[in-house]
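This document opens with one chain alone, in structure tokens, the form predicted on its own.
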Amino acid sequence: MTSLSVSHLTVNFGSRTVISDLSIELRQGEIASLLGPSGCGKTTLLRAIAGLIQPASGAIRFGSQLVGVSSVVLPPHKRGTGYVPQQGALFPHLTVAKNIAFGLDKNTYTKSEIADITHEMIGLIGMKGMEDRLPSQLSGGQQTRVALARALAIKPKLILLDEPFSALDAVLRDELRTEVVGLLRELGSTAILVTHDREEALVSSDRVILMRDGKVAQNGTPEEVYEAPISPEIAASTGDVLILPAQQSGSGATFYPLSLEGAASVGSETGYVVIRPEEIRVSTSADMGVEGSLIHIDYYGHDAMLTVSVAQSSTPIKARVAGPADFTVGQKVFLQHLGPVRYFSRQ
């Protein structure tokens, strides 16, 4: 069942087009990430879905219900969306409980019902006993939890999260993201997460929507956008890559610096291959691969990134190996590409 449908959406700020003819769909219970650089239109799209921005053209539907066109159909407070902005944006003069209850309509719920819902939300986010604290008495992670609870309290059709973890340190960000995504899945919520963090998008989502210049550049599962990017630029936006010159024969064979059959024959750069560092096997055995010299090691504990100079490539080759890595700088090594060959022609 389709939960959200955005069709041919265009949003202008004055004479500047920020979103251009954009279309996406989400199924019920699906979590999607909007991934892209600053200024590509991620937050603008989120705000248009929430009803905070009026589009120039296009349509927004929640299920079969039309909620937005170029003339606003439903105002933000009637769309039933839960919005979690950057850094939570809690009301500083309200307690945790009152922040969570803020969006509950007193004409719809009794005082007792509001108290019950608030108590339930506080339990969900693991903050029992903190009901009377002010935002200034909370950590950054606790503030984000409260903002999420406030968004969930209204039982929204859609949760919209605008980089909610960006202000947190790396360890807390990972822990809280796991908690939040787990809670959304437990509740069966449909959600959109805006992020510029490629790992966050891949880990958190059922669907990754890559945006460039106000348009959808690629839309697919995390596996699809990582394993089968549609361009070298998109590949680089989802993980570390090597982009090497390549050429294809008439039979379709691809020759590039790590292809043993044609390692020395790459002369006319007719295209590129895109390789992930983890797809390269590194060995000290001379019976396999292209010979190179290890010139640098970045050790991360759980793995290491090796930088290798090879005669066949003017660009050093980066290879990721499981740590601890038993290699030393200056050592002769042999490289073999074991992953898929992603070839892109020059344009």
Partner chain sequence: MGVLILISQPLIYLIIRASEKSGTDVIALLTRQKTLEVLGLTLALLCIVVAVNVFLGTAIAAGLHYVRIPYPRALFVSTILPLAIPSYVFTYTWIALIPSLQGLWAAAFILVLSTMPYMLLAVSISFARIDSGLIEVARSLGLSKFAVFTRVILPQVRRSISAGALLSGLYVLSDFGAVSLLNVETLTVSIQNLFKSSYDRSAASVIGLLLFLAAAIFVSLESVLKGRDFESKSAEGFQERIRRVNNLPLSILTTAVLALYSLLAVVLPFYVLISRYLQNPSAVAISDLATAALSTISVAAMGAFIAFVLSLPLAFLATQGASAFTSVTEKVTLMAHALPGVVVGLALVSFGSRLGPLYQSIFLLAFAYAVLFLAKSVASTSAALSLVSPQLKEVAATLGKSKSRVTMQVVFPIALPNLALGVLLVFLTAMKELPATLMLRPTGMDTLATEIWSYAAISRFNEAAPYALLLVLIAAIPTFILTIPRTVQKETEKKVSNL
Contents of the next structure:
Amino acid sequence: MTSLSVSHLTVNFGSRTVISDLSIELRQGEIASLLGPSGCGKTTLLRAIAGLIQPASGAIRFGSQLVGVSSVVLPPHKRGTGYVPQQGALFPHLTVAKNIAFGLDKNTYTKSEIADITHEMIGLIGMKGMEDRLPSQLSGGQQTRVALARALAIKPKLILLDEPFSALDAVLRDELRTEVVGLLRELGSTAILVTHDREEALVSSDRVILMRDGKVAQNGTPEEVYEAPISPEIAASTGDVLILPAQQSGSGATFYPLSLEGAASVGSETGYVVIRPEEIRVSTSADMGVEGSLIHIDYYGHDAMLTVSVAQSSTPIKARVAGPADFTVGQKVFLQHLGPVRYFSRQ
Amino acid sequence: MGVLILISQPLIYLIIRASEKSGTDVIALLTRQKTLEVLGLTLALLCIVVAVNVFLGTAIAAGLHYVRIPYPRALFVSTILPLAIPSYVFTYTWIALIPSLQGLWAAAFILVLSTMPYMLLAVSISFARIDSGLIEVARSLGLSKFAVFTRVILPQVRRSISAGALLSGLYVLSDFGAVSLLNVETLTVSIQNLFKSSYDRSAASVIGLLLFLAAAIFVSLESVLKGRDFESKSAEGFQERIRRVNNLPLSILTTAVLALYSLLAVVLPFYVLISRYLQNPSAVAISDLATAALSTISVAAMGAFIAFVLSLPLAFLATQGASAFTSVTEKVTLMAHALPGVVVGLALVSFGSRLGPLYQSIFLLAFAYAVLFLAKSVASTSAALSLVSPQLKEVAATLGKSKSRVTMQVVFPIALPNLALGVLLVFLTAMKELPATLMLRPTGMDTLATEIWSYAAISRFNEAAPYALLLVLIAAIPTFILTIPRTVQKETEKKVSNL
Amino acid sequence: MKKLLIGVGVIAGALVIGGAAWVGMGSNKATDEVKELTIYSGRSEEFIAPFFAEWEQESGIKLNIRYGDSAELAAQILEEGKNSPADLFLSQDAGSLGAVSAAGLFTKFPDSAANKIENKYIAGDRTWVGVTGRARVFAYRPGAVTTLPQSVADLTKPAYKDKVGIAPSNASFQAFVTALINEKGEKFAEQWLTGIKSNGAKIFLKNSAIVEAIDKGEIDLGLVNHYYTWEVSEALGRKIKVENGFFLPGDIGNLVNVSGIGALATSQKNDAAIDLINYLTSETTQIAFVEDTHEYSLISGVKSPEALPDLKSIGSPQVDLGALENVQRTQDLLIRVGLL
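What would you give as the form predicted in complex with the partner chain, now that the form predicted on its own is on the page?
Starting with the chain above, the whole complex follows.
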């Protein structure tokens, strides 16, 4: 496994720029998530790293080795990236064992070595006894595992996973993700995971790279990007947010609907405050916070999202409370913001 | 590029020969009344056959698929089986039944009977691929069954209808057997006449170019007809979910039409051939039959193989996105399909006689087949290759496989069943080919087609019958394979789409 | 997968070897002793093969015979030019021989060859020799035609309106028109062709189709070669109501055309080729031809086919068959009047 450096990468599709002047660094053994909406260039970046598309400018290095510039230095088959595309793409005509052994070059490995590695990989993904099955005889989760094993078998410098879990149902997805990430950590893999699932990005990686319009919008640890988003928009892409109009006074005090100082007066707002719903404490006793009326409850089982209308805000306030919630719609409640005050001035 | 030069030999030949005539001669030849009559007759025949195929063929294919009929599978096979019968044999048998058969309408009748399977195959396959979910959605949105057919199903099979129209139209343009026997002078017959009765290769070449031009116009019209290219979602496990319309009068009508078609296009020709054969079963020695059959099979197989190899680069280009070059290549290949065998034969005589021992070898004949039927091969090869998802190729590349190894280890194995079908189609067509075979076969080699010709030329139909019967029976095998539900193909597709 | 590839490989290999065998067979290098002779035969295998087989026996030389349509074979030889693998070309008609001869692809053969054949039926430049004769006749249905035509010129008269069948694309008809042009001038030929066309002559692609049409009563008479009445009758397996009629002796309509043979100039095996020509023009072979094919022998004294008058009494017009090679002009004329 190796470190990865992408610097000033630009990729064009015809006249359209898909990735522009993008730079990222990954330490050896680091797992990064690429998170962003559809069409932001996540998959394109991954494919550029794998050598499947040719960048217009910029450089890609594996460790100290330059593998890609505008004129491709190394073709994909010489890069040694373990690429797991969307939905696995297993070779339909090959068995599980042959799929896994596909990338093992007969000139590099002896027959028995190939058998050993295949055997080891099958063990690693917990699919002993299914060596001779064809992909069509596997479940979705099993197919993803085989695709991962196939990528790992070549001892890649870098693992590239393109939404590998997207086709799976929620429970299986969580399980398999935990399993795969555990496996990658165990092997010390440097990996990039493309996802549009914000929880998946936060839970499985050391670093979350948020992409917008072919650029890196924010790059940091999961905590950093969640707790300290650089914009309201970015905040929204890593989790539920509440964006409320606010005014910051010269003295540094921030006025917003839930502040103790009271809301800013109408027309004098200079920016926004970004609040996570779980940072709001909801109580029924009158002595705490801003008064509001509970207008809606979304019950999720492990928690619940309350929608509260308050006089200070034209937008209703959403607050997450641990379930089972003993609230009823129409009830009078009091809201208190306990988290950091993230103020963003209006541009 | 090299392939393109090789396959355009006949065209180059036509241009060289035609340029031997002076400009005024060419204009005089093209504008004389006879040429215009022949052109008119050819176009009339083309329009009639294509129109009947488009309407009747689509209706029959729809009936096969969507109406409850007894033994649908057997009926389907029997409607495709006429592919096995060469048009000259087909026409001989019909003339044996109705000796007065001749003229434009007779030719249209015979050609509709013999080209219908192209239409049915093309349309049936795409009917089979329509997602029945779409039909259910449309029904739930309040469309009647008929409206579902016209608004949901037809637009999706439009491309196939136009592909079938193209194939049957090019068949009409290039056919010689049926029209010459029925006394209809189309462009092909005219070319043959000019070659035969005056040795005027230049005049024949001018008419040959006219035919090529007609094919060009027809091919470009087809591009308009097929409409916009959209990807249709393909179905999984369609057959279980298809609900056939259960309406008694409609079922009876459909069954009757299918049975009538099979009777006219399969049963009657077979009946004539068998009864002719039985009139004098010992007229032809079994060993002669066997030798001819063996030569036919081996040279047709070689031709199919060469066509396949030649079609690969073109098909690869075609699947790598449609550049102007590939679309031109594809069109030229298609148009070349309309050139009659005698033109291809003479072009290869002119070019091949310089090749020393290769000339009049089985190789050159096989190569001629490849040139004649390359369009079929390119079409089916590129279709087969396009079924292999690009993602699989990319994964293979990241797993350390160079392009050529990706092709060998991933693309071919997955595309194999469909590639084989393409080879089979060329094999089938090559077995039936006559004019180029006559000119290019090794001296002394007889194929089934040349034996049929040599007996029929001296009106010895009883002796021609066993050869014709054997040819039809052998050709029926690949034809039958073509009609087998594409389990292999569907499985592959299913697997790919499931991944 | 591997098995399949091996299978494909084996089949391809087998085909290559099989093909190579054919290549080997096809080539015939000139050697001191001639072992093989390649002949392009426009005459059907059915009729000529036994004679070829007999000659093979006698001479010990193997014949590679390529059967085909005379005109197509001529076109093929013209395309092949000096690369032609053929040693001999046996044609159904003089026209095809003329075309090859005009291109200078035939060799002249010595006076000693084919010396029994009447000179009338040998090309003026001795590049080819006639083998059998085929008389142009009008086939007719007895009873349907009240007055038989005395000359081809009669056929343009109202009496025969819509009753005549011709096959303008057929080589034997074209040979006749060529003779018409050569003997009576292009103007006369053009008038005659225009006349017969406007007289409602029905166009056929084959002579046999004309005879069949007469039998069926679609037309009353047609310009064909004499032997088609037997051929059609044999094919149909019954007697037909068609007979052969001749115009007055000397009329151009009674043209006797020939099937003939020429040796290619590129061939290195002229002695063997001439031996075969001599065999085909020997009296015994000629007698057998007449019996088998109902064609005329070109040797005087050999009996004529069936009940037909003998070659001399037909009064075939004095036409230089060698000049019938000019089919190009005939073709142009036929195109001009709209019959092609």
